[in-house]
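Next up: a single chain in structure tokens, the form predicted alone.
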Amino acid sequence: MPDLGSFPRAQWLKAARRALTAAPHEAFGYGGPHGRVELRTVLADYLARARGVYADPDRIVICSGFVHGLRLMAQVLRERKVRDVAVESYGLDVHWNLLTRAGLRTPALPFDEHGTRTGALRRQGAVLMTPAHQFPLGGALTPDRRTEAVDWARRTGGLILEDDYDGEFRYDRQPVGALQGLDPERVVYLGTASKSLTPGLRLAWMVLPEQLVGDVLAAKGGTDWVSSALDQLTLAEFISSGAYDRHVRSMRLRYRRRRDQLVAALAERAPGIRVSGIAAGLHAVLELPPGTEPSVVQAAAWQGLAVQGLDRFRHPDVPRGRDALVVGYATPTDSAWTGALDALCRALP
């Protein structure tokens, strides 16, 4: 969860006024399933520039959040006779459950100290991954394993569903480019404004292989029932004006400071606790002594903190692994951050 108090209300209002003034009359009618062309056009430019995505506007479909996009893809995969969608060993059960309800099996890929073992992909029809910043473990997929995944997709005709949920937030170097840039015909890129702006907008986008565009539009339906045309036009204006880039740069600095403060506080007050994963995103993974995860989660709850143990994100088919705490350091407001950090340190062993 991002810092909801940092949503750029004044800049968004300016963009909304400009978008509303310039909106054609047809924008107030029932929109098509593709989404507004104004937004798709500026997204194509932004994603190419910021994430290395090949994104022709005609291959972009606007959706209402990542889960909506995943639901559309699950329907398309089922209709294409896909039975198995491989997933990472750790992730979100809401995604696995969605795929299962669509009639798809979700075998978990093995992992090691270098992350998901993409070389284990076999006869699955697709794989769902977070290659730029694995959620929740926090690593980036290594170059050789990125290549393995793309080679598998080319060899078998499989699809890679790339969840690029927070790829813009990297603090120690330039962000890792999207996997989609390696093969736009074998990777479905899914991006969202939920982490960069706010989940309340319910705006996300899919960049599709050409062969899938028609199927996804058919799955979405003849009319856009889910995404407000005015919000799409506002986001298009927000991006094209440069306000989006400025906001992302500002939040990148803010979240980097918070992560640095978290690491410094742990070094001083809980030196036995190590932060694992790359310096990126909106969360950190705190490695705990073996057997302490449940008690630390409970101690954090007593301190009024909503943190999760790593086991909460483990796929049911994966044996229990190391003990760790998943901490969303972006969530507290500025006024609550210092107190939340103090409370976290008190809860740690």
The other form holds:
There are 2 protein chains.
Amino acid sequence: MPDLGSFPRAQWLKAARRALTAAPHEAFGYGGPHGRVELRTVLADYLARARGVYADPDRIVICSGFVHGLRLMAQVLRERKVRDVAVESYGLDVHWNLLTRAGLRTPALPFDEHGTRTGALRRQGAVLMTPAHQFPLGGALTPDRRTEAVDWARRTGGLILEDDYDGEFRYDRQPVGALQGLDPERVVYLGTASKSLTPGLRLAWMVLPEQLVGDVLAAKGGTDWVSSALDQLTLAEFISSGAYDRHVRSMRLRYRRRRDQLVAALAERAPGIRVSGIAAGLHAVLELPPGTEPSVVQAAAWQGLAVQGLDRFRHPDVPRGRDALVVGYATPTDSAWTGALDALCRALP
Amino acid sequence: MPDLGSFPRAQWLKAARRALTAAPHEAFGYGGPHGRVELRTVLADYLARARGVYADPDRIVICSGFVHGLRLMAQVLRERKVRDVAVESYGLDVHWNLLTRAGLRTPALPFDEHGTRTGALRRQGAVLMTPAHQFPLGGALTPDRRTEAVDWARRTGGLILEDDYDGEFRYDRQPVGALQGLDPERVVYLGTASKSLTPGLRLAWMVLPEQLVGDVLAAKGGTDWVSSALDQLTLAEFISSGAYDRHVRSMRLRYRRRRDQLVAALAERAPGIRVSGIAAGLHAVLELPPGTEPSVVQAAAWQGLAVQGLDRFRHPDVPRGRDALVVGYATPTDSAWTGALDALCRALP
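Take the protein just shown as the form predicted alone and give its structure as the form predicted in complex with a further copy of the same chain.
Next comes the full complex, this chain leading.
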């Protein structure tokens, strides 16, 4: 979760004023499931520029969050008689449960130091991945693993669901481009404003293969799963004015500073703890001595820290792995940061 | 649908500025299914004052539209093993289909000149009604029919679902109070900003019996059916500043003027056409000579008018009734109004 204190209120209000003053009357009526064309057009340009996504406005569908998009894809996949969606060995059980409730099986793919082993894909109808920054392990999917996934999809007709939850936050180099750019007809790209801007907005987007657009719009149906037109228009203006770029850049600097402070604090106060997953994103993985994960998580909780053990994110079919802590360094406000860092170091063995 | 050109943009932006400047940081995080407490508190006060609804903030659940609220109630009713939801003889098939898809039967209740015959309620688990202004027939449910419905609910444990879609718009007297005020523990009150403000916002509310709050929150679940926190906070400020009252008052005057102009135009140019349902709301019913409904609807469409025949709203189990036209006089913008009125008169026999 991003630092909620950093939401750019004044900039957002300026964008709202411009957007709502200029909006056509019909924007205040019942919208359709596609989402405002103003936002889809702006997103198409932004995603191409910032994430290397091939995005025609007609292939973009606005939704209210990643989970909403995943729910729509689950419905479409079932309609296409898909039985299995392969998932990564570590991830969010909220997503697996959603797929299971939709009637899909969720077999886990093995992984190694290069990331998820996409060579293990077989007859599954789809695969759900976090290629830019594996959640929670933290690595980017290597180029040959990406090619392997796309080849699989082309060969079998499978679909890749790309969860690009924090793709703009890369610290050691330019952001890694989206996997979708390798084959827009085989990849469903899911992006969101929740990490880069605020979860309170409930705005996210899907960039779809052409053949899926009709099915997703049909699954979205009716008027009541349509996002607020006012927010959509404001976000479109916020992005097209450059304010979104400036905000992300400023957040990237801020989060990189925090990452650096985290690494430095650990080097000084807990030098035995290896940190990984820090080239990007809003969280890091801290390796712990074997058997210490539960007690460290407990100690951290006593310190008032909301950190999770790595085991919390393990797929049920995957054998227990190494002990580790998943630490989100973006969440605390600036005033709370130093105290949180201090508390973390105290909780570590 | 309301006149989309009348959305009070400047007032809304002022409310947004005040709301977002004052909002606590946590408002920009992941919200819960209940909805922002700021909005629920303001709504509790407003609904009590404006609609006679007994509303504790904890019993209010924010949702994204009437259909969303109805969908949640359908799920809760099924979980409570309800089989039948009685509905009015005329209404929106979108609502009946939603209930049917949820596994509920939707038997139609008979009606007469006093409104829906609530004395015909039997062992149905719930009844869906539009007591303030029957849609589309236009009458308000009379006091003894209201009492009959509440007595039925108390006797059988049934629930009344009150769709108060345009309750603030009453022209001949003070608005008729909500049925919910007669027994908050047996009535689910559903209100919306769609008719009084704008459908583009996707904000609506349910006021629940205490025993249903937990079930509805559970049915709403997860983070992705949560409305935009920014819009909720802005609406709360918009209402508490008095701007919403002023807007509704101004709309009430405007729509009453249009109703008067409609009645006058018909009296002059189509004196044989009887108009009903005009004491309230955003639409009127124009009686047509027998057998002429389809051709008049067609003629109106050729004139560019979006009016519907009454038969469009008839429940499939109800025998065909009288020929009539349902005319929404709120929708056209001010500049389009005179032309629309003219076109309507031309389309009438």
